[in-house]
Amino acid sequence: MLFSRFFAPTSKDTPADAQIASHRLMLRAGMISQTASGIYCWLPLAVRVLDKISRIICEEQDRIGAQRVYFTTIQPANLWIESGRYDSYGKEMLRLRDRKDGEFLYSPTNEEQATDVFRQYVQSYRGLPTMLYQIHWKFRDEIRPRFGVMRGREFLMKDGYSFDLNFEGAQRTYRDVFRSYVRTFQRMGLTPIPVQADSGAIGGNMSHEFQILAESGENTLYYDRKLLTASGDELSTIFAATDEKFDPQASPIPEKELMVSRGVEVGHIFYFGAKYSKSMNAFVLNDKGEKVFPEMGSYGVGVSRLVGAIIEASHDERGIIWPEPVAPFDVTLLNLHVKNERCCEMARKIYDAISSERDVLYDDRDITVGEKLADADLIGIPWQIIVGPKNLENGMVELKNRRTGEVVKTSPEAAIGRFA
């Protein structure tokens, strides 16, 4: 991608109303544009990150047998009346009427619709277990939207719904999803901290929040340092709690092993039994012809929230530092002097050699060297290949690691070989 043709309206100015790093940097990097309070347009740079995050999520969901769908964003109110949640959900739900005066709502979550789809097509135990998921836009009318995409009103979310014949099956599914979430966040370059949690408006009695560490996080986390190196099922057995649940007098962890950090919630999984299948009469017949109400679970990941959370966890005074798996591009190629024929020839040679295998942003803009270097650090692509006339005189280009700041001089061929 040529930067001269890429829609990324970067800015030097720090937005006055942006209180946290992710909000400031996403606006300055040209990733989002505010339309209304808590509602943003997602611009090309941000969309590339959303796509990378979504692909990892989908791969891990597919791996455990979940199947992708698209539920509707607008739902009839009668589904929520049937489940008993229409009046109790509160003012966060955006309610509306169509031209025939029918009552509808903009989806804040999809337990009811998933249950409705299930009951239409599955009547036998042979159709179990079933797990459906989607990545779709949602709306919750937050009373005080703030912190940019971290607490907006419109957001992209992965939500999944499982149906099992009995509690044992539901437990297996819950464990499968737990492990898949651990893998998902680890693949994004993150350290997930699973914390036992309340189920809130969703209902149920088995629930975990997944937090990632960030200095500006809304939650204070207390956890065993073993969590930083554990994986898989181990994570569900190691102590972690938020400040709301932590009692220092009853802590099971010795003080020297207890870690205290700020965290951002990026995922939440729930088991709630037959809460919705019973209220909506979504039964199946077992092998004896008896009615059974499936045991259900709900599993969410804040996809758009993750973009902000990753930035909160990974940035410096110059800008964003993307983990490689979710970066909008793998490499940014900087031609420091676009009017220098030799620089242009070498930059084009490098671009042609690696762009077929890697996502490359080639900065071919006719702007100052300082502006190019500042934008490269602001946008935070993991690797920079810097082509300038002085180094080319010695047959060299510069290779910079955005995370460490290390800059090495290398031959163009070696730079190509590093990425091709």
Ligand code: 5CA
Second form
Amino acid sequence: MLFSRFFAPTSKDTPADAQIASHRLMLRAGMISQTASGIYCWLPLAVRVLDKISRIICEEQDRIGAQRVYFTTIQPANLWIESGRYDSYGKEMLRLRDRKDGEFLYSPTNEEQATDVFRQYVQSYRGLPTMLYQIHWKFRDEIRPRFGVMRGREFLMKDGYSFDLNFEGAQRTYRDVFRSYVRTFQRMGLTPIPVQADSGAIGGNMSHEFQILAESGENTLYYDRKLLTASGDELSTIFAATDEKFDPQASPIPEKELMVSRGVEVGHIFYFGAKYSKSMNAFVLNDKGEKVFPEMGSYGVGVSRLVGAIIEASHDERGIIWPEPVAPFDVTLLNLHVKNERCCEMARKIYDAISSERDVLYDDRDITVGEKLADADLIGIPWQIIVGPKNLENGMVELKNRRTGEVVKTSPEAAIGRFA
Ligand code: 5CA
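To test you: the structure above is the form predicted on its own. What is the structure of the form predicted together with the named molecule?
The complete assembly is shown below, putting the previous chain first.
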């Protein structure tokens, strides 16, 4: 991708109303454009990150046998009247009418619809267990949208819904998703902290939030230091709580090991038994021909929130530092002097050699060296290959690691070999 053709309107100005780093940096890097309170357009750089995050999520869902679908963003109110949530969901629900005056809503979540699809097609225990998920836009008319994409009104969520024949099956599925979420977040370069949670409006009797550490987080976390180094399965056995739930008197954490930090909730999983299958009369017949209401769970990841949360966890005063697995590009190639023929030739040669195998953003814009270096640090692509006239005289280019700041001079061939 040539930066001169790329729609990434970067800016030096610090946006006045952006209170946290990720919001400021996403605006300055030209990733998002606000269109109304809590509603953002996602520009090409940000879409690339959403796609990388979604890809990791899909791979990990696939591993536990979940299948991807698209439910709809517009749902008929009937489904929610059936489950009993149409009134109780309150003002966060955006309610709509079609031309025939039919009542609809913009999905804030899809438990009812998943249950409805299930009951239309599955009538026998042989169709269980099953788990469907989607990555789709949601709307919640949050009373206080804030912090950019962290608490938006329109946001992208991965939401999954599982159906099991009995409690044991549902517990197994819940544990599978739990482990899968740990892997999912770890693959994005994050350290997830699972905490037992209230299940709130989703309703039910078991629930975990997945938090990641960030100073700007809306939650206060109390957790055992061991969590920071625990492996997947251990994580579910080590104590962590948010402030509403933490009782210092009853805490099982030895005082020396107690950590207190701010956190952002990037995922939330729920087991709620037969709440929806019963209220919506979604039953199957078991092997004895008896009516059984499947045990359900729902499992959410804040996909668009993750973009902000990853930036909160990984940035410095100059800009974003993308973890490699979710970076919008693998490498950015900086041609410091686009009017210098040798620089252009060399940059072109490097670009052609690596762009077929890696995502490369080639900064071919005619701007100052200072602006170019500043934009590269702002956008935060993990590696920079810097082609400048002085180093070229000695047959060298520079390779910079955005995270460590380390710069090494190397031959162009070695730089190419590093990525191709
Ligand atoms: N149906 C369930 C799970 S599928 C559900 O809706 N869970 S949730 O309400 O906890 O949302 C799932 C995830 O979406 C949250 O963990 C959070 O990361 C993200 N999320 C929730 N509200 C917002 C919001 N207003 N802006 C951005 N992300 C949000």
